[in-house]
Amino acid sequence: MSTTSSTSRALFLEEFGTLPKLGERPVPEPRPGHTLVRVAAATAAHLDLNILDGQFGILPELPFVPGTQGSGYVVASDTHPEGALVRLRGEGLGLSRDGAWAEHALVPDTAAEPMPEGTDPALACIYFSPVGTAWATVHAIAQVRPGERVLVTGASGAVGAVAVQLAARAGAEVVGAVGRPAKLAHVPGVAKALLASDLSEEAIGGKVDVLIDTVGGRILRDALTLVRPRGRAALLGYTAGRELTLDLADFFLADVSLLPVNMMSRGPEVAPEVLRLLPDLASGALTLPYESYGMDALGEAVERLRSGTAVGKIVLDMEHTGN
């Protein structure tokens, strides 16, 4: 099978600590055990930034095409039907082999997961991690129950926004906190939206049963004081700081359970639940925030990600330019 063009564009990392440069390369040649994909969308995530900066444990040989997750349409494969939408991840993609920041990617068959027909490519490449993490946090770990009060920090982010919606679906009263005024409007409407700097028992109407913290740092330290005795705090991020210092006497008195959210072993557990939620994501009944940029706007996308001003996930649209 031949592709429509012998070359395609890709983002090439030539030196760690710099941004990849847009260039052209031959379309990869199909080979047994591999699937050739016309990439439609790819994520730009903090893991990708660590790789660009040369600060990840697995460093590829340069030049290199980054991109640890993406989605696209099958061009040639012995395993997947031509034209099918697949999600791209795993098998060293964007780590030890060229990744998804390209118009075409040749990946091991096992790195291409078929997606339901009609799924939006942008949604296909970003949905699993934030939705799976939010589902596990709300249900398996924090075990939110009807009538409880839940505080979610980072409530405009991808994981935080989904956690807000899933907690509300579970019958909870939800407060969503964000760090910047510009993000208040992006907290899902099922929650009361507040600035993290304004959080207090008075502002949220008393202590909460559950804290779902996605940011860490000082925001986490302050939010812990708002959880009732024998309440639960699920901790799943540290963009605002990696350290938490506790006075043990105060911690024992507060009697709040700290529940770390580690998703490394929970993939098989959450996969059926995440797939069950995909129709709601596709219809908009459940929203997953993201920003979209063309390949030529990578610099702007990375700056939004590094500065913390991005709302939700960052998606690189491989089929369009600009943002």
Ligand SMILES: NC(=O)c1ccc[n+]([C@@H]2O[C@H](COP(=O)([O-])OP(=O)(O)OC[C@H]3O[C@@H](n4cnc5c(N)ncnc54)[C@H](OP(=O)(O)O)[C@@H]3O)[C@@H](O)[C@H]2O)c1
Contents of the next structure:
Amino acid sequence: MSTTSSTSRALFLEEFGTLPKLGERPVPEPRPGHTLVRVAAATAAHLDLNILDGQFGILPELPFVPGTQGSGYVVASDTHPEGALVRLRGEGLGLSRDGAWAEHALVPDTAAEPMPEGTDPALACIYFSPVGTAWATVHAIAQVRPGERVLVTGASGAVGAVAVQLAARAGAEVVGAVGRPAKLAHVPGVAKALLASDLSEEAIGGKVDVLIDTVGGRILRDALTLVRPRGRAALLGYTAGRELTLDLADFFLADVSLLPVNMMSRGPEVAPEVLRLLPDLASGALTLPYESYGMDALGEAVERLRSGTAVGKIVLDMEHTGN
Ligand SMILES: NC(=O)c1ccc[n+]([C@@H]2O[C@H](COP(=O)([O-])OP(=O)(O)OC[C@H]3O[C@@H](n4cnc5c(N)ncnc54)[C@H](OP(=O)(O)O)[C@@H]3O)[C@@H](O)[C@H]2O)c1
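We have the form predicted alone; now please give the form predicted in complex with the ligand.
Now the complete complex, all chains and molecules, led by this one.
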């Protein structure tokens, strides 16, 4: 798409509970303190779905362009060099101001973070949260040590797949569990892959030192029984259920530390580590799963995300139509 054309395509949410529709609008006018970006890629994530559904605490006035995270190339800015790749997030992007599900976005300068030259724009928009979360979980929170045995649930998901790889890099022996047979093939090869429904001490060769749970609910309840006394369980997601009932007598007997992962508080401390992992992501030494869709295939992308059938992150590719 030419950056000189006066109109540009965007996805417009007209009513909560419906899918945004593809339409056109004038290319936003550059203004001081703001950066105009030709968007290359944007994430469609659960937060975006909550906003589409009208289920988030902060809701925009309609019509509205969603998209809380993206990446793209600077068209005009007082702060960022023209042509530079930037990651877009924060400052109410896709929440209280139009977001990244568009060919162009005008964002506060502080919502555009420069990325190293040559970074894949799809990686630039998706990498921070899953890689940061996996890094914080494996190193800062669960403190995985060489020789330990680690069980990761949701091991084909974005956070799970990276956690598997980082735990293996830390010297651990890793078992990766998934909910659906189709996802077994997407567990990184450094782990032994199993269906969550097949997990047992026998199947995984005895209790593990560390559980990293990304799905919650019944999967978490069952997986906790596979952690050795004085082991650790780092909990970071609740897609499969947000409640965990503890029988206190059993809890004391099991003697497993429950460790919450809160990336709202840990984001700044992991940022340098995450940036250090970018070259490995770019070279494929570390893999972050994602599926890519054109803006006109939003419906399919949202369905894959809602149903849990997607493998990893969902990226909207603004430079291509179709998927
Ligand atoms: N605590 C924090 O600070 C923090 C930070 C980042 C992310 N998170 C949370 O961590 C979790 C994992 O993130 P992610 O990016 O890896 O997510 P993801 O790739 O979308 O999902 C992880 C796994 O959850 C299962 N799943 C997904 N949708 C489901 C559904 N509708 N019903 C049942 N299971 C479903 C799937 O595993 P199977 O198909 O194998 O069952 C999927 O691979 C998310 O809940 C996310 O919100 C928390």
